[in-house]
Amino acid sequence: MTKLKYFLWLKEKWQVFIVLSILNISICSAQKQTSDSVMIRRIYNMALTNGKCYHHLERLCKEAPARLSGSANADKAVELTFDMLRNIEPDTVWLQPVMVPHWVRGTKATCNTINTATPHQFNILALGGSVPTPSGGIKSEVIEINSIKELDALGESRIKGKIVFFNRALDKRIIDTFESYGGCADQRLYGADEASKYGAVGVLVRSLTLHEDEHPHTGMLIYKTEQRIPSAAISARDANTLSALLKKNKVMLDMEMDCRSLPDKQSYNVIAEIKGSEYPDEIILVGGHLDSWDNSEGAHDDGAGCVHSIEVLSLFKKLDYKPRRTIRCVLFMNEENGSKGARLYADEAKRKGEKHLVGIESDRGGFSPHGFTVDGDDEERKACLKTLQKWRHLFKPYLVHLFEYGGSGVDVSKLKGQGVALLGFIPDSQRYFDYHHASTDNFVNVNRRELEMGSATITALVYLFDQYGLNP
């Protein structure tokens, strides 16, 4: 054989085996692909026939309601959560210690004009943190503004001796719900604040819910100065009451709280964890606040996130899937008035040196899911978007198609600058204000396949990243 017919043989042989090689990784790609979609089915079948998620979500809110920081429910939602993580038989479960705050709404929250031809008494809730008002109360003119910065304009002369009374509303044009909650939630945190600073003795703050009824939505406030003064929030329909009365005449109100802090008080967050059998070191964390404000049951915000996080350990094991990597359930206390438990939960991780490969918090409610937002280091940040991108095929016959960049949640985020990919769940965000933080958040207004197909979804993700980490 010649050089030359040597030379085309082997040219020959070679492109045969490159066509062979390709042919097989992609007949291997396909049935791995094919395996992939077939086990994401036994997840949702499992989740909707034999989940146990919308009852460990009745037990809770009936068993441990109004779950706030320090309150003797928080420590029975510590022990049922224990119990629950503990009858599921992972391989560990533990409680993690955490100093949180303890606040207490006390027994008066009244609010009423005193000098309208009709008397009128208003919904409001203390704001969570708040002071109280001096004993019988405040009897001042209310003064309404819409924005923080209107404070400015109207100066010291116009505000000082008078409640202010924030009133801007959620932007009803905006689809996304978090995005309208986003650009008013500054007068709820911020208004007491900053409105002392110019001589305010009070605030009232309209409830920030696109649902115009008549239960005031509560939530944190943050004071930074030394002047605190009381603040709460009004319902929505309240607030359109008062506002239409200020445009006829002035107000004054007699406003009256007895809300205060207590020393803080010991509680903790709840973990349990399946080690992985290949990669122990690489966890997979997903955890939702075990915490609630304590004028409500807790149910989507955030009991929905805590079930949704006991569940994918609870499908993994009936489905007898062992895991490659290590998955970690954590239910975060104290998100809503201090996120103490996520912030000793961060420090601890990183001084063990722990490596958290994914972080997915659901903390949006317990109805449809739609996809989940990308937060966390750049590096990860990126690789985790691309990723969650080659498996939407795999999420379309769910109906799950949102992957995009955004905020992930208040308690994993706290791992930020560890490495770590940082994930949110995104469920259908239009009915979700109707019930945060307001008396109607109960387990009555969750839908249980809703909140099963949440699950459902979460546990898909986090299988995927177990068999493939970021960069599959």
Contents of the next structure:
Number of protein chains: 2
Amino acid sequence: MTKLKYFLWLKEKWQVFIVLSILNISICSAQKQTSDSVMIRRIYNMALTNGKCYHHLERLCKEAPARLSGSANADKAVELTFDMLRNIEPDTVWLQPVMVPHWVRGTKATCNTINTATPHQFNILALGGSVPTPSGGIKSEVIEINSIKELDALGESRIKGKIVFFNRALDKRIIDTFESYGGCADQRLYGADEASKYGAVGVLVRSLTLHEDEHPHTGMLIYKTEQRIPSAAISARDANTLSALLKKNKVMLDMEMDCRSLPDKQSYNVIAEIKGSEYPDEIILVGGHLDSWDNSEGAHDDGAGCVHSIEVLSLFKKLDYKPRRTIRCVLFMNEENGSKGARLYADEAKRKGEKHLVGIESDRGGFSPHGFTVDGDDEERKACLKTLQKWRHLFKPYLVHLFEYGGSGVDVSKLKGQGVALLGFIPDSQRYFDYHHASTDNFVNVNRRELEMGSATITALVYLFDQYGLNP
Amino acid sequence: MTKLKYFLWLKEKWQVFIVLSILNISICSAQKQTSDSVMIRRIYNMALTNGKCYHHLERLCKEAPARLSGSANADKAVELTFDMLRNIEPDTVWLQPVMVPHWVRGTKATCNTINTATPHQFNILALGGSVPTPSGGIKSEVIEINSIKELDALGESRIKGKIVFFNRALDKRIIDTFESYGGCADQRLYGADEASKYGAVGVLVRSLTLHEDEHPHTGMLIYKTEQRIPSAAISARDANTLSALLKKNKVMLDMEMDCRSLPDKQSYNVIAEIKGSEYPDEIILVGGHLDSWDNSEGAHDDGAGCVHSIEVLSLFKKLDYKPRRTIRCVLFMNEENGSKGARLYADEAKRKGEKHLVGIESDRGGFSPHGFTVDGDDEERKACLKTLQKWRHLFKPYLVHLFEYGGSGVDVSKLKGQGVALLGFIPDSQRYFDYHHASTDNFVNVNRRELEMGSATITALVYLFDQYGLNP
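Can I have the other form now, the form predicted in complex with a further copy of the same chain, not the form predicted on its own?
In what comes next, the whole complex appears, and the chain from above leads the way.
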């Protein structure tokens, strides 16, 4: 062979090689795409025909309702979910001890007018962490305001000795109800603390809901100052009534509550994992919080998130899927009033040098899945959104279409700073605040298929991260 | 000026003119886009803060529940919605007379085993249009089958004298529950007619629902042959029980119903319109059906569609929007068991030579909006989908993302062949068949915000068609 001929031969071979390589890459890529969509279809099929999350939620709601941190029912919830997880037979199930606050509601929460022609009794519920009123109640004039800023404007002369009634309502025009909630939550969180600075003796906060009904919606408050005053949620309907009364005359209220804080108690995060076959040190975390408020079954908040997370392991086992990375389900204790479980988990992860690839939280209820929001450390956050955009078409058949930056969840957010992409599962939000922290957050208000669709969606995403990591 | 100079001057001017024109078009286009998104934002704001659809639905459900064609409550619904529409003060409100079937359920619908050790009583509900059983009931052996095809395979020797029990369940794996429903509806529609050909004496049909509860779901049947046998829906839970019994032994049933058909009655489509200021002859129709089954308040089916449609006119009036084209709201009578209202409406439209541009139907419940399906005559259907794709970004802030070919609705579909684009409003479908045709389809199971979001979404689309027609 002459040099020229050899060169031409080589060139030809190379061309063939290049063409074949390109063809090969295309075929492999197409095959991967197909096998991913087939696997995701299998995940949804299993979740919708043979899933256990609805049954798990029923047990959690009925056997361990009102599982506020420190309560006997919280202990029951730990035992129950530990058993549920063990029955799935992952590689490991364990309890991570954590000390949690122990606040109890007591038996009294009354609020009635004492100077109106017709007496009014209002539905109130102490905010989590509130101090009690003095025994015999507070008898005082009410002043209605709409923001903490207004409090500052009125000052001590107008506030001192009064019950401050924060009545700013959620903005109904906002489509994402979590955003409306976020626009009003400061009243509940800091209202009492701020009002106490001006000498207020008690606080009522309009329930943070878009559904104007008779149920008060509780939730935690935060005291920063020493001067602690009692604070309660008043139902939206009663808030409207009280506001209407105040437009006509001064209103004097008699308000009494006997809630109190007891010494911290030992509790647990409940954790289970399937060890990765190829990258056991890379952890994909999926979680919700096991504690709930004490006035409901805690079905949407966050029983749904717990059973979603348990279901990820359950579906993988049922489908005989062996993950490449470690899949860890974490049921955090004490999200509602202290986040002690999440803080401890994150501290321990750092101390042990664990490498979390992604952390996915489900804490927005058991409604039809819309998508995921992405937060976390900057580099991982960017990579994650880019990756999700690539996978968008895989979710289209399941009507999952939202992939954008946004908050993840109170629990997984504690991992920020450890090089983790943090994701929040986003279901339809329109009904969530009808039930949130109210006595109606019960199993009966969760739809089976909506819950199952959520489980399948989260599992499908975990599958993709497991296969390809954060930067496929 | 020399010729050359003049030419150059002209060229320069032309260039400037062209540049300015392009700029102008771009600016106008951008302004239009902005003004459209502003108008759509105003529509959603009004619907979510000051909308009337939820209140209208409450009145319709409470004052005229169980408004089956021919019933006194159907008459009430006509009067009530006529008044609702008149209160909105559109240009015209009128009633379109139509003769409708008048079938009544009677007072008896029982079904129990007569040869089992433990007696079983099953929850059944006559299918709409069914003939009664003979007085004293049918006492006969049951045979379970899963399809009409299987009926043909078994033949007269196995079917004659028996009660045929169609037990094919909806396929849970299908994401769009209307598709699952479509896969099973033949049993309910034609089961009795087909079974009668082989000498069956009665038919039971598994309720067409994904929620395995104790409620039978009714719905119409169609007799084509003269040999009419009685047919009833059995609750999904009882269908499971009956099927389990049949796996062990022969089962003899005693089934009795006293439903019957009365002579046709006069009823009405309720229609209202705002006349277009520029193209009064181009009609944009939006509608739902006013009749419902007789065993519920008909909240999702199709109270929601009625109040969605009424709300389009209401929101335009409240926003002081003067449409360019004619916007017509049609509440069709008798969709459930005959479609007499829709047929008459379409025939009359043709006779009068009315030009319908688009027909939008809402008959899939009052759940969170997902998008629209497009059907209709070929040219219009294609143009419409193309147009919807162009507008997609305007709906994104409201999480409305589905624009694809698919069925529109039973009522507007009767306009096919008149050069109309036909659209179906598509809300989340996961909960729909929990309530569909069951005694649980009540106002309490409709969420206010989900319903309002639907109204706003339909109104926004009507606004865009009104502004730009089918081919913008």
